[in-house]
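Only one chain is included here, represented as structure tokens and corresponding to the form predicted on its own.
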Amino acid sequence: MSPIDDLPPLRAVIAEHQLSARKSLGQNFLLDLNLTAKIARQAGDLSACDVLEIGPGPGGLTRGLLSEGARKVLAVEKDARCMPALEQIAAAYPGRVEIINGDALEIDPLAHLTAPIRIAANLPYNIGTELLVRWLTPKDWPPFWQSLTLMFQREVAERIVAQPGSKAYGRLAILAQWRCDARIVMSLPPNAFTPAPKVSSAVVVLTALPEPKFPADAETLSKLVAAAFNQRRKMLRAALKGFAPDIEDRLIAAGLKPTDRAEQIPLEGFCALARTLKT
């Protein structure tokens, strides 16, 4: 395949800047630029969008997003060693890249972005789930982003798209599927990365819906689901007894069996229960 741009191959960039991946930062670098461009394409037409990228590392996905036409990429990278490599990319794509050296958990990206906004990232493993939950639980909905195109460990990706009755089904599935369409679009083996992680990875695309699939108070639903799955082996009437003295009656009013367990309850059922608890 032909190169996606005129910049050096990623292996050469990593060697030049001595960018050995650091486990403490959850780093696993994806070096195949044709593969990073393929991931970028999963985010859709980016020509009219600003893209937020977390943890770009040496910039493989950054280059993919730019080559696929992103209007602008805001790259937030905690590792200062990666700054020279990212600055090379910014110089090759003038006016289309902004780099922030900082912690994605502490930075407000909105001051640097213009709507419409999409998020695309090979998320550092150690903060990936926390970032996703933040993006799924903003104070107001719709959120500032149109879609999320994110790489996770395969296990996390399966939890996002899991259905009732499966072991992977839990709080993350409810939060993701309540206000988004979520699907796994790519799988990647460990040997696609340097260093190779012990597990496979997958790319998930979450598209924000204008409204939640079922009405419910966000805070009530979040607390309810957390309590139910924190004690997923217990029947709902036991796991949720702290919510209301008449929890059995409320479960029945929501169309649920008090003897069911959390993993048996579909999204619609949790939303119905959240509505009975809010009244």
Ligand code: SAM
The other form holds:
Amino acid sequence: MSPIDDLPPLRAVIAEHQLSARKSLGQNFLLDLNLTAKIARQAGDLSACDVLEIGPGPGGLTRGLLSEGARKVLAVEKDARCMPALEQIAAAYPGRVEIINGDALEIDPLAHLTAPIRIAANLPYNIGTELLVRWLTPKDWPPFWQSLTLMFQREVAERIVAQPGSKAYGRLAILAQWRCDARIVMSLPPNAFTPAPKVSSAVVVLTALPEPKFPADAETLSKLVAAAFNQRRKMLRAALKGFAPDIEDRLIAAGLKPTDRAEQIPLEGFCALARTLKT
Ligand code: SAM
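Could the form predicted together with S-adenosylmethionine (SAM) be given as well, to go with the form predicted on its own?
So here's everything in the complex, that chain up top.
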């Protein structure tokens, strides 16, 4: 198979810049450029898009995104050791790569991006969920991004696409599925990464819907779901009693049974309850 670009293989890049993986930064690198190009293809047509990539590391996915035609990649990487490798990629794709050496939780990428924007990342496991929740809960909808193509530990990916009645169903499923189409599109075994993590991984694609599937106030829904799943084994009338003195009436008004448990309630039911609770 022909290489995706004229840059050195990733193993050589890692050796040259001495990028030994650091656990504290969640570093499990993808070194197979055919695989990173395949992940980039899951992100859809990138040719008219700016792509925000969090945690490019030595740049395997960055190279995949560029070879798949991304108009521009904004790469935000905390580890300064990766900068020379990323600068080499920027030089090979003039005008199409911007690198920020910083913490993705601290920086505001919007000043560096032009719509339409997509996000793609093999996320560091320690901040992956926090970033996802931030991207899913902006004040206004639609969000600044059109789609998220994200690698997670398999267990987190399953929580994002989970359906009512399953153990994985919870806050993440509701937040993701309320305003996005969410699908697992690829599964990867531990040995796809260097070093191999203990668990399997999966790529999830979340596509922002123009409007939420059911009307609800975002803040009320978010708080409601957090409280309901915080005590997921309890009946809703007990788990949500702090929400309103007449919570039983409100549950009934929303078409729910006060004795139901959070994990049985579909998205539509939580949205209906959020509407009855909004003052
Ligand atoms: N994208 C590369 C790949 O697929 O081979 C690396 C993925 S590795 C799982 C996660 C990357 O995120 C590492 O390069 C790590 O240094 C970086 N990282 C960790 N915490 C970060 C943070 N707070 N902000 C930005 N990057 C971070």
